[in-house]
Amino acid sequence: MAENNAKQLKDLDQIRALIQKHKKNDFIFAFIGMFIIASLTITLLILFLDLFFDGYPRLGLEFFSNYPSRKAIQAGILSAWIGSSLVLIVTFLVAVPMGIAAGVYLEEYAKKNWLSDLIEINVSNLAGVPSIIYGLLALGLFVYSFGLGQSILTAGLTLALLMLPVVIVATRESIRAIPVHIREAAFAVGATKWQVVLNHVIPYSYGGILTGVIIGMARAIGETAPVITIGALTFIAFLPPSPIGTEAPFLNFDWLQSGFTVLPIQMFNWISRPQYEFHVNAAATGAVIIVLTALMNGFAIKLRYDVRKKIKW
């Protein structure tokens, strides 16, 4: 009896020691993770503050409303931020519907065989392909083969290719996170496959899908290599035609074939000049890009939180 009690006490001591060891390892891992996150955040903050303070003298209304100029004090980013906006509109309209539809099909409708596995591997690999590869692909496909020219449409399609794998992966991961009993309950009351997907799967995965979409857009807004490859202009002192016309049907598509520039290229143009005043303009443009990216990512986080809270209640 005494031997059994002693053995049980020894086993309990070993279990307590093992638990303490795991708690210690968890604490060390959490500390390392927080240290890395804090280091990256502080580094980004320092870089942003350096850009902000360097470019602060130029951050004003005139900077956003003036065209680029050979005189640094008069130069602005009007054509660049409008060009970025129009390119992102095309990117959004092409990449988001295709990406969500592809993700839903691969996760809900495609048969699980070697072909779907091959597609999944290729989609995952495409998400890590360097952006310059997409630029070279677009140059040969859209500019030369399809004859779309060096236009806003070409730039939007190029960035859509870059963003498409991100949207597909985000959509599939969000759908996979939906509990299977939600589908089973819907099927049990007589819902069709499409009704289950449309009324249950997509609404519950809505937050994750939109988070992936916005993060993909935030990546696209800062890309430089693909748009340089397809011939984006480094100096442009005019605006594309307005997308909204004055006559029915009040839509104008001429802007799709217009020349363009974007914020990263405008920044590259200024930073490559020797005059210090242009470097100030480049710093201000960099600060604007970082703020826009941070706002888009913050909006994604807020949107995901609101959607999850709504579903919870």
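Whichever C-alpha set is largest while still superposing within 1.5 Å between the two forms counts as the rigid core. Numbering follows the first chain given and starts at 1. Being a predicted model, the structure only gives us computed values, none of them experimental. What changes on going to the form predicted together with the partner chain:
- Annotation: Cα of I37 displaced by at least 2 Å between the two forms, core superposition.
- For F27, a C-alpha deviation of 2 angstroms or more is recorded between the two forms after rigid-core alignment.
- Once you line up the core between the two forms, the Cα of A300 ends up 2 Å or more from where it was.
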Contents of the next structure:
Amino acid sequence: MAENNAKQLKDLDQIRALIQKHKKNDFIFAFIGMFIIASLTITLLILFLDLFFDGYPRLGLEFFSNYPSRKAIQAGILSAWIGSSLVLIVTFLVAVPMGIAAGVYLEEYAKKNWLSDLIEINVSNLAGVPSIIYGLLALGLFVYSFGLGQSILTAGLTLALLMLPVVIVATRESIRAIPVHIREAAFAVGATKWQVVLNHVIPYSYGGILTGVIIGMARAIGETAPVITIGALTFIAFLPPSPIGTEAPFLNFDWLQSGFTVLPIQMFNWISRPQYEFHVNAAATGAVIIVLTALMNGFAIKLRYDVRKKIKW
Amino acid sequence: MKHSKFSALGVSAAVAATFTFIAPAQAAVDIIQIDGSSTVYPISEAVAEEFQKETGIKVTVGVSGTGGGFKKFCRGDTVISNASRPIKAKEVKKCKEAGINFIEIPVAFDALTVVINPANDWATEMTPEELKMMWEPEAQGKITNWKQVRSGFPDVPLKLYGPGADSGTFDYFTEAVIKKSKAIRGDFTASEDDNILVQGVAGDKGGIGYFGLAYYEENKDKLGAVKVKNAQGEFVAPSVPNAASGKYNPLSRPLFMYLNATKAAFDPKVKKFVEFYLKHAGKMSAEVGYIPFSDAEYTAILNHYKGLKTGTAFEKPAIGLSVNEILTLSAGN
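Provide the structure of the form predicted together with the partner chain, given the form predicted on its own shown above.
Now the full complex is given, and it begins with the chain already shown.
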């Protein structure tokens, strides 16, 4: 008996040692993970703070309400931030419905054959195509073939193309993550395919889709190359016609055809000037872009959080 | 199956709906559209800003580079194209094919400045031949030390910094120094952003680079400028007066704008703008760091414009022409 006990105790010790060893591994891994995350975050923070302090002297209300100027101190980003916002609105309105529709179609309706395989591979590939390629495509297609000109609409559509694969892939991934029994339960109580998609699949995959939209929009806001390719301006000291009219029907689409500039172009122009004062403006613009992106992401993350809280399965 | 067809239709309908309410935006000159060189951009920006304030006529300026600007110009998309080099034969042909005649307007000088590190006290005066020896294609991999450039120069590694091949500055430098457009050694540090070149030369004792005078003027504390021997045999420092008087050659280059001749002749807004431009070009170009022509020269340019003389003075590449020579040659073609 005593021998047996001793053996058991020895085994127990071994197990304890094993657990101890695994715990140590856990700790090491967690430490490495923390270290990597911390160093990335700190690097980013330092870069941002550097940008922010460089640009701080110019970050006043006037900076947002002035047009570009040859005098650095009077120059502002009014046309740029309005241009960026309008372009992003178009991008959002085009890319999100189309991306979700395409994702749902591919996942729920499309037959699994070589054609859908081909489409799937191409969509994934498109997500990695350099943005300048989209710019060149858009120049030929939207600007010249469709005659849309060098307008906000063209830019919005171009960035929508850029964002589309990201939204499609995210939509498909999150649809796949929905447990199959939810779908089966809905079918079992007599729902049609359309009802299943509309009432179950899309609402439950909302969080994942939003993630795709966030990543896509964050990519779109900082893009310069495709927007320059399709003919974005650098100096523009007037605003596009207002989208909201004073008389019926109160909505006005003239702004879609207007010329425009965007924040990254303005920043690029200023950073390549010889005068130091313009570099300050560039830093300020950079800080504005980062804050805008962060706000957009924050809003989307909050939205996603609220949606996910409601899902109970 | 029924569903899948339906949703495909839905997507294409959405796409179609996006496009139908847009009519092509083509009209008489409502907005004066300028595009082209980033070097000329600051002058256009300055004039456009003042013009719009004074007249309320809308002006936009884009930066597609000299070549990109001409592409749009020859398609009739823009009224004015900025250029940091003269139009090329290929571009002239494109414009002609599209039925677009142009008027060539020099707007100011830029003095290409050869810069060295402030610690470099041996190469403050150089000849174009020595520059050629450093930069020509044959120098690649061979001329790697200052002592190879001139006997008496110290044993310091030679590091070259210059604009990339897309820039008009690069084109002009190769034409003026190497005497062959776009011919250059491949082993130098290239950047489209001149501020990067400034940093490169400022941080490298054996560094040498070139860019527009304004970038040197802003960084005088970090850089030294090389006096380059001119055609008259003097070593001349790059500066506004030296470039304006023509003493700083062969590295001062004219900057241009090209006008769509039809619109320049018939459109009152464009006419008003060009006249305003030439009236203020001197002051504005000085303000943004370029070298203005003399008043008499701007008057001559204005007359050249009013005479609607189309064509270019640079059917054969030419370096170091004066404003009057450009105008005469340009009108003669």
